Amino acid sequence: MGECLLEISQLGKTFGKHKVLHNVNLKVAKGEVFGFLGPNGAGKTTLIRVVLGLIRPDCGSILINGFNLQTNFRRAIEHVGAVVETPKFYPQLTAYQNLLLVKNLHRSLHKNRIGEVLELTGLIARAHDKVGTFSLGMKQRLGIARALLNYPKIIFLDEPMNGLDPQGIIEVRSLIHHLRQQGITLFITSHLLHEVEQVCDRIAIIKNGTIIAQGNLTDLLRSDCEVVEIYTKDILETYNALAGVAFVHKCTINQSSLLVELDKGSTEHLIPFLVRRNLHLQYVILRKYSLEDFFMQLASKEGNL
């Protein structure tokens, strides 16, 4: 892990009798895309609000770019950007006018910065169109443009792809890659595991306010097993044939196939085994062990996430 830009230590927050965050410890390196995962109500948005100074924690410390958020708030937060939940704008104003309102809160910013962030987010051609005419994906990109105004070193994106259509997801995903190339650190909360897998370097998973797993995505997805999808006309017969086979860990019946988890390197033994039993195999697909597989495996160990 490189230079640490965000360090959260022993963080706790309780609302009434409900412990929302418990002993949370996280480190985010400069220039990485960090994914923060968990089900609704797990504490993802609360953590972001605490880090942004919108909610006061009960205990723990937060360092941003080396500055303590509690004792040196202005220096800690001055190069932080955020899009928390769905970004809100004045629909009757243009994209440029909406950003100008925010720019005016930062006396040191030049008006030219508005054009720069609109260019970065691919919205320069729509700068003078009313935001009320924008799609949800464009509003999300405009929210990121707003977060970029103060030259942030880190940007917090809370569910940035939530509710977007496929085109909007592709646009935001591409923007995340582009921002990373600019050297900006991104902290992303999401429940879209496939998207997290495509853009994030490291992840942490939170459940009931407690971090239950974190680490480099590549390392977490290393597995001692492999997963294959079997398409056959004899689904039930194949399922029964695999019951009790030593190298098979788990077999699940889907609508038109079987999903089989087995010892790493055992696929070459699986096919001859089924052929010898005269089962009609159509084709077998070796599936990459995905973040979704890891998440579900973790869920089975921890109870429902």
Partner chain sequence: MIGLIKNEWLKLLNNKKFYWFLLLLLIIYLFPVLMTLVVRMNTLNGQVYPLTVFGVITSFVMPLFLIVLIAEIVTEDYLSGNLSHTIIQPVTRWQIITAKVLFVFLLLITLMLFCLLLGYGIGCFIFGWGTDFMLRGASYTSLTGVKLTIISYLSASLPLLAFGLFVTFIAVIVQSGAAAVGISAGILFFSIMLELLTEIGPFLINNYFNTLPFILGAFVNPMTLISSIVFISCFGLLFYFLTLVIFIRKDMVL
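Given the form predicted alone above, produce the structure of the same protein in the form predicted together with the partner chain.
Since only the chain itself is given, any partners or molecules it might have are not part of what comes next.
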């Protein structure tokens, strides 16, 4: 891993008796897009709030850009941008004024920068409209504009796609790609696993406040098996036929299809095998082993422990 922009070590936080974060260790390298995944209530937002200095941790340390957040807050936070949950604004102020509030707190920023970030997020035409009249998607983009204002080295996006329609999701995703090309490090939390899969280089998965997996996306997704979905009229017969086959690991019946987990590359043997048995195949679809499957697998493993 290259230069480290964010380093979290042995972080812990309890709310009352409830342990929300437990011994969290994370490193995010410069320029990467880091995905932070977990189910509802896992502690993702809490972690972001701790890293931004909004919540005091019980223990552990946080280094941003080499500066210790607890002892050197202003230097640490200077080049950080963030959108925490749905971004909040003053509805009676315009988009421009809302950004001006942030600009006023950074001595080195020039007013022109506000126009630049509004341009980048496609909001320049609405710059002088009150934020109270904005749609959720526009607020989400304005949130990103605000996060970009101070030339951040790292941006935290908490559920950036949450509540957006497909068009909004596409816009935010292309914005994320754009930021990454600029060399900005991104830390994105989500439970929309498929979104994270599309934009992230590395991920960590958190459950009940503990990180249960962390690593390179391609490594984590590498697997020695593949999954196909078989659509057939003879579901039961096909199921029975596959029972004793060596290269089939697992076979489950879905509503109208069969889900078959088998040795990598053995689908080409599976099809002739079924055809030879006169089973009527409609479709055989290769299911990409997605983060979603991975996540479910991990989650269920955890649950079984």
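If you're wondering where the values come from, they're calculated on a predicted model, not measured in any experiment. Only the largest set of C-alpha atoms that superpose within 1.5 Å between the two forms is called the rigid core. Positions refer to the first chain, counted from 1.
**Student:** Superposing on the rigid core, do we see a C-alpha displacement of 2 Å or more at K130 between the two forms?
**Tutor:** Shift at K130: 2 Å or more after core fit.
**Student:** Is the shift of T252 between the two forms large enough to count as movement, that is, does its C-alpha move by 2 Å or more after the core is superposed?
**Tutor:** Indeed, T252 is displaced by 2 Å or more.
**Student:** Is R107 among the residues whose Cα moves by 2 Å or more between the two forms after superposition of the rigid core?
**Tutor:** Shift at R107: 2 Å or more after core fit.
**Student:** How many angstrom apart are the two C-alpha positions of A243 between the two forms, if you fit on the rigid core?
**Tutor:** Displacement of the alpha carbon, after core fit: 2.7 Å.
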